[in-house]
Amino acid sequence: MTNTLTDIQESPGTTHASGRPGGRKPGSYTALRRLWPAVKPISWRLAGSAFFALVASVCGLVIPLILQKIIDGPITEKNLSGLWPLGITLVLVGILEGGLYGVRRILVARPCMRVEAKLRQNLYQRLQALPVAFHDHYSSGQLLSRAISDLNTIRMFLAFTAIFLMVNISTFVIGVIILLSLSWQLGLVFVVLAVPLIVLCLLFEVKYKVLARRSQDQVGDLATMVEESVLGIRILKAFGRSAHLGQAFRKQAMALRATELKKVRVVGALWAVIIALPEIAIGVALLLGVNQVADGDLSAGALVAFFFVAMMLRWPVDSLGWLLASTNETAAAADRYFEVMDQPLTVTSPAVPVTLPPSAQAGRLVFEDVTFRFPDTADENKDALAGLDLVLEPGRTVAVVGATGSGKTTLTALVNRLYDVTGGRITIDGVDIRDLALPDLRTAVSVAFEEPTLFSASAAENVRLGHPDATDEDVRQALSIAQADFVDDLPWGLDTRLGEQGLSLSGGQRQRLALARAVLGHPRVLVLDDPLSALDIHTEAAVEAALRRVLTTTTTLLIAHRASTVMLAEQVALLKDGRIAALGTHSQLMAESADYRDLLSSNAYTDQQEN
């Protein structure tokens, strides 16, 4: 037994796929008691269905006693017509014992539900508000685990667990008052052998609640893999890697069957004990009572009462065991959900936001002094923008170039607020975003990232994502500027789903959707990450000269990464070690800067072989 639950510590310098230590406390009991404000409006159901179960349950407890009097009075009396009373009793409370039950269930199971249903919808919109920061390091599939099968486990612990732990230890303590009271000395044998009983639950407790997180990680681990394997399939198969990845699903999921089994041979180590000690002390009460019988001291009803009560306080004991590792489960599926409650919102709206000025000849975007630091950057790593001064008038295009990791993304990431500037500001009509609310910035601020990301939704709702109240004249415009007039061929129109990340569109097609979905509602300020990367030559020129149309009215902050993207622009900054190293036209850097001109050549040459 000392080894099964002491063969439990957490390898150290372990990581899961959640960026949680391996070495991290596991769950406890604080985290239950801060579900607290989540189960407060549904306390008196709660308190209902342990007050009907523990009712039922001393029914059941009576019965054995309505048992003694039949024993002792009719039966040893010879008076069978005294049976009646006592048969139509005991058939009345068997009944009452069935029907609390009952009651019991249909009290919890819809409020439960209802817990589950708004703690869901609390973890969500957590999700949503966290910055992409968090996002950064967190797995989907460990989120995804945390959303559904631990808020699960925590309506399972409300509705069941929680109200018979209390109930089934209630009424071992009646049922041992009630042996006691039927023979003080063979109830103190169970009192006796409970003692190392308690001492053991205590010591499973804490073992088992290391083995209870370590398997949600791993489920949260696994989850990721699959949905990884899923969402990566073409490229799995592409290169033949599936069988590769199956063995690492395969490692995965052999860890969590390997924890599985550990919390298995925990639990079984103190289901035995659980179940021998009992019997232990019903074979000692048995001795016992049968000597005392014989001698006199106790009636044989009273005998009977005994054993059929000690019988009935089996469930009571041999449940402690499951009922306790669930509510370990519990413990550490409420401190995974709190992990992800208690991470701090670091972008947030102003408690008293700012308004932008009015439209007309608005979309002054200016970069002063701005300086980026991604927060798992290591000390002696240089920042990703350091120091950056960059001025976009209104209705103005300027193009961004630079190298591999100079900082381009980064740049588009700052302008709506995706990660907050760690120095400097910047400003949108002279107000520093940050002092506006996210709505509104995100209103004025429209993006279209290089990687496209469609929904499972329609493609009219795709488009219409940042401006749902768009008429379908609008769509339609948006449409003809990003050149996505195939809609019209897919099987629905409009209205056609486009599936999981809209996968069943080619690269060229989602990207030209969500530069419609850019396009769309006239923003202030237009940020495009190499918005035509995955168009072919005669497309890229379509796009372009209806580009050329709108960008004349919004202000465009242009990631370019290709010679034929910067002809969009008026004007080209060039960025090299987070600053802008050289600003002016297309011709004025290809004659004064000697990096601008290795940079366009081999983008020249990379264009060349792409078209």
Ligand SMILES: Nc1ncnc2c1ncn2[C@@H]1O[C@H](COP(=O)(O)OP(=O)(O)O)[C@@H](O)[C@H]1O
Given for the second form:
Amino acid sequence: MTNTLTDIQESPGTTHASGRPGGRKPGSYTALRRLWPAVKPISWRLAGSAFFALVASVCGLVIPLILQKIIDGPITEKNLSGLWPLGITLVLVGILEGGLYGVRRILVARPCMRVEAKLRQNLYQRLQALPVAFHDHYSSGQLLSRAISDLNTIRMFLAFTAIFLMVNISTFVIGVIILLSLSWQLGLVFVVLAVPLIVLCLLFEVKYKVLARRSQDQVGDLATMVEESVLGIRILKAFGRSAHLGQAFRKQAMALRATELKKVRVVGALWAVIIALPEIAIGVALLLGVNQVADGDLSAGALVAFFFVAMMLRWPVDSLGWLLASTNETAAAADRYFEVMDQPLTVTSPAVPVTLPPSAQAGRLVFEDVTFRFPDTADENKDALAGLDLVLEPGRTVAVVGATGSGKTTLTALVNRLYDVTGGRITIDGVDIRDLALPDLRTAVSVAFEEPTLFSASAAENVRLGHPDATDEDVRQALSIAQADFVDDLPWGLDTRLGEQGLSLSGGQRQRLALARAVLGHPRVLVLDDPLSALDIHTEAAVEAALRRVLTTTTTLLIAHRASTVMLAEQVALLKDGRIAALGTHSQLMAESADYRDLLSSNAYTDQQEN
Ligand SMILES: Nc1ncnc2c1ncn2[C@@H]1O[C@H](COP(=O)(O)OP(=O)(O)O)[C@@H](O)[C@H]1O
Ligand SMILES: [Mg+2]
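Target state, the form predicted together with the named molecule; input state, the form predicted alone:
Entire complex below, previous chain first.
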């Protein structure tokens, strides 16, 4: 047994599929204590529940004492009429015990579910509020397992484990006192044997804590893997990687199984001792007890009562193993929950937000000496953007061109504060974007990303994402700017369900819907990360023309790869080494910048190929 208890070192087999830096620590009771604010509103119910359970359990202990009275009284004296009152009391106590357990359950079941729902809601809100930099490092499976199974574990702990841990330990103590009062010599046997039990439980604690945390993390990793392989099913099939992935999955599943088996072994080792100790105690007490009765030091009734009580104490002791295990699992679950809740909200609205000047429906977007480095970038010198200056005059379109990995997408993510600049500032109409309330900023700045994301909702709902109150008329106009009239040809028109469980669209169709979503509500600033890459040149030109015609007051930052897109912009900026290396019209840059010519001439070739 020492073997099983000692062969668990700190996470040797732990995978790090979450990609999160730093080790994973086992659960601590601090995290459990931190659940208190959530539990406080139902604390009197929990206390009531514990009280009823304790009374019920004491009723159980009283039953042997009544038996003792029956044996030493009516039975020894052969006075059967005296049996009735004691017998009825016995039945009543039994009924009371059952009833109280029922009340206990009713008291806590619903409230604990409410606590679980509340915690889940808090977690969801936190996940929404946390910056993109957080989500870059936590895998979705890890977050999923926290939101579902960890919170479930916490609820079970509140509704059951916590209560019975208290009740069973109290019952044990009360039981031992009763045993001592029946016969202190026999009771002492139990007290002495309880010592190794306590030592063992403490030892178990340390070992099990590590395993509980590891197993929960592995469940999260497994969830990530399932999620990724479901989302990437096309590519996996296309590359014939299903079997390979199956193996990888099997390996992870086996790692989880190994951890679970270790948990079982540790609990099993504890359990063997937990079950053996009372048996030994009862055996020893029986030998001593029979002698005492023979010597006349103990009545027969007291001996019977002693054994009944001793038998009844087996459940509190036996249950200790899995109650402790479950407490540990809950500590780990609470730790995992608070790990997310404690992540700092780095991108927040200022305490006293500034509002944009209303008259200036202008949208002058200025990057002033902007520096940006991704958090956790090891290389100190590796700034994604390093001293970038760029001015976008109101209503103008500036195209940004640069090699792959030059930081174009990064630049677009800064404008509506998906990340905050690490140096310099970005202003809209003279106001630092960090001084604006986030909702205001995100109304003023609309974005369409390279990868258009559609949700499982109707086409109209997808377009209305940022403006739920937009009228059908607005939606139609946005769709027409984005040349997304194909929506009318869908089976249910605007009400057609799209996204994960809905209709699949082509890349170009998705892009146009994402663009319609971005232009809805006439933002001051429109940031487009190569949103037209999947369109043919003619559609692209039509989109651009519509954009310019309708959004005369909208400033547009347009990331572009193709010469055809670039030519639609009034000005072109070349991004290189984290700053703007050249600025001018397309023809100016073609004439003046060798880098620019290089970039665009290789693209011109692709354009010809595509069309
Ligand atoms: N979330 C991220 N964390 C760390 N580095 C990143 C992250 N996203 C992008 N990068 C790095 O930043 C650089 C610029 O990337 P990106 O802006 O996507 O380039 P582009 O859009 O111009 O192709 C790249 O070197 C890329 O590896
Ligand atoms: Mg990019």
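Numbering follows the first chain given and starts at 1. All values derive from a computational prediction rather than experimental measurement. For clarity, a rigid core is taken as the largest C-alpha set superposing within 1.5 Å between two forms.
Visitor: By the 2 angstroms cut-off, has the C-alpha of residue 570 moved between these two forms once the rigid core is superposed?
Guide: No; residue 570 is a residue whose C-alpha shifts by less than 2 Å between these two forms when the cores are overlaid.
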